[in-house]
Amino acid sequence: MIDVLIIGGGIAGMEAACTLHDLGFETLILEKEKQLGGHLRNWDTLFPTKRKASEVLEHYVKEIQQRGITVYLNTDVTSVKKQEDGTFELNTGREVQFKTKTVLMTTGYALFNAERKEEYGYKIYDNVITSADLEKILQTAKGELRSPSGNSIQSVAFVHCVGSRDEKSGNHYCSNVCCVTGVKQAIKMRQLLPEAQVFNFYMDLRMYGSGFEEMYREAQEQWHVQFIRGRLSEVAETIDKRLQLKAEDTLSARPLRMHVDLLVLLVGMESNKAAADFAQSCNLACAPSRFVQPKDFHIESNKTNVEGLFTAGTAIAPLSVFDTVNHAKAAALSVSEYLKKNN
């Protein structure tokens, strides 16, 4: 029987697997996608250092391979059931069954579907994209950067809190990393398009992490990114594929109208379907946000209400890569303590 079965091969799952292996436990990763990495595969650079995300991904994949940790790809877990003896039985879409002493959920998050905010025109107008779309564009950008419609880019607008802190979308929480992502991407656009104007529409900026406030100052002082406190009310497309924005500058209490060549929606994080499926199959408690509810946020944030079932990373809430790695290390220690007490 396996000591630890990790559901999810993103950065939290890989970090936890490496730490548990080094502590002497047999560990196995089940990943629903065809390769490891989760959302990290889709990011260009990481804040606040602007390090290439691919470097971090390559590091973890190499560590997994060097340790010989078993990984099952294209394996979707359909149910987690606790047995009378305290062990767990997991069923997968491949009709393969696993038995394990403990389960560590590192199932990550889902990106908010910006189509739900119809007023912003995502998937309606060519030149409205999400922050995730922009990361993919930046990963492969060569030469002059142009809008999806093929036009040159003279002006770009970013919209913060799309799908977060929003009554209409049903997500009342802050997604934690959208503000700094908007700052990072705004700087990148000014670097690639030095003649372009770049605007950020925000509710209020939450630069909570080390180096984040410094990036915000850099964006203003060095790259002349313009930050406008206000929310967009309407987006419309002109005949030449430009975008007309209507908004209110809430600091000056004045209506505002402008035209831009590219609109970037900073989409937040949501709990993914896996958490809901597992909650149903093994009575796992979820918070009102629909993320997994930790047993105790301050003292036992890796434990759940189901003994022997642990969690790490963005399965519990929106987190940065830095916080996710640290949370995964802590999860490995919690699992280790449990196994030592119950063996």
The other form holds:
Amino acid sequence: MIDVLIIGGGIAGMEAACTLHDLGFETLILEKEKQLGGHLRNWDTLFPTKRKASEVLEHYVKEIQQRGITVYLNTDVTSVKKQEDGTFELNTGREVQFKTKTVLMTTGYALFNAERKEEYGYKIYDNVITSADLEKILQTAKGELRSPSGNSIQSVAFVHCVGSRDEKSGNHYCSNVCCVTGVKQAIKMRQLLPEAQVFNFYMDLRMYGSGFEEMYREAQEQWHVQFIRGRLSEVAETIDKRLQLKAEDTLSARPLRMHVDLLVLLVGMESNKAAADFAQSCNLACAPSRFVQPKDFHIESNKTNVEGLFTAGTAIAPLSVFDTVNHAKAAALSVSEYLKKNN
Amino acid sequence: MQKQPKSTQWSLYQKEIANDNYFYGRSCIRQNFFPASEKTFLKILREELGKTVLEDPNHTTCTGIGYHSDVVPFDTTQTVVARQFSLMTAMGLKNMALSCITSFGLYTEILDTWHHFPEQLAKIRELLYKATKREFELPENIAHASDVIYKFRNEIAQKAKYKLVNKETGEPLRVVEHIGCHYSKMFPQSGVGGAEFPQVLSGMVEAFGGEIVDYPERRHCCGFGFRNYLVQANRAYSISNTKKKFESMEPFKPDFIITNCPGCPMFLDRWQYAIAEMEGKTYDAQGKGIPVLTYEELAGMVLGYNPWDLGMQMHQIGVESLLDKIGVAYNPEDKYKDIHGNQLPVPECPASLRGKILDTKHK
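Same protein, different form: I have the form predicted on its own, so give me the form predicted together with the partner chain.
Let's see the whole complex now, leading with the same chain.
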């Protein structure tokens, strides 16, 4: 029987797997995609250092390989059943059934589907993209960056809180990382397109982490990014494929209308569908936000209402890479304590 | 907009539209602005589609304009609307079809209010009873009359004599659709397609063979906006809103505009003339203005009804350019004849705004 079965091979799963392995436990990772890494695989750079995300990813993949931790790729967990003896049985699309003493759920998050905010025109107008799309574009960008319709880019606008703090989409929570991602990406656009104007439409700028506020200041002072407090009311397309934006500048209390060549929607995080599936199969408690509800948010944030089933990272709430890694390490210690007590 | 957008999120906004047996609520101002449109709606429903549509001569204003202009209190408005419901109830009907967008928005708002505040419904029942001894049931279905035409758009298309196609080029006509603000901006779920990409008119246009123009100010107010116009000092604001829309749609070269609100066709039509007089500007290549149709006129036109029976001679912007593009048969000499065939005075306003007005006023 395996000591710890980790569901999800993103950074939380990989960090916890390495720590648990080093603590002497037999650890196995089930990853639904064909590669380890989760969303990080599609990210270009990380805030606040602006280092390449691939560096972090490669570090973890190498650590997993060096330890010889078993990883099942292309493996989607369909149910988690707790047995009478306190162990777990997991069913997947594979024929083999997994038996484990503990489960660590690091299933991460799902990106908000920006199509649900149809007033912003995602997948309706060519030059409306999401922050995740921009990261992918930046990963492979060579030469002059042009809009998806092929136009040169003279102005770019970012919209904060797309699918977060939003009644319409049913997500009342803050996604934590979009504000600083918007600042990071705005700086990047000014670096790549020195002649372009860059605007960020925001409600609040929540620079909660180390180095975030400094980067926000850098964006204004060094890169002249213009921050406008107000949300867009609508986006429309002109005949030459530019985008007409309407918003209210709530600081100057004036409506505004402007045209940009590229609009970037800073999409938030939502609970992964896996959380709902787990909740159904093993009575896992979820919060009103639909993320996993920790047993005790302050003292036992890695435990769930199901004894022996632990969680880490963005399965419980939107978190940065920094917070995810720390939460995963804490989860490993929590699992370790449980195994020592119950063995 | 992409030719075939990858996202059609708006299609999630659907509403149930009753199939038959409607209580028809007329509009106060449409009967003056475009008097044949409501008659055409009844003719299409009754004669083409075989539906039952009943009216009551005791039906009154819903007070919508007064309500939105802050001169009629909400309790009064609710009681008046409750009385309309009592007329429907007395006829044994449960489905309302409303001609006016503002009435439709107001009825929707009132039903939503009563849903959330049942005590308010109880109060209005009591007020109506005290005032009139009338009682009422809530309607099971409320549709705007354009919803009804939208529902039967394919049946109408099958019976249609004409398609929205340029007879010379074979290309679909390019159509601007303008949705009344009160259709779904307040309650997106009450409109087909929601507030951002309503399908009620675009669905009709596409069923009749035309192509929709998505231009930047598509959602902008027509310029009526009640107090924008009703307060005389605000009329510059009214016309500047209309102008903003025309400047935005001009590069897309629309062949005509279709609307579903009482005020919108009036203002989009009349203000074109005013702008031409004031600034010497028209928004079409020929200087004739862009024809503005109601959805009933559109449906009647494709069904082959005589344009003058549809009341199209009431428009400020002549519709002949559109009729000629499609190849609709009409007799120009009958345009200003009464129902007995007597010639009426021909308005001074010319067919070509730029050709006549500018020549006479701006030289």
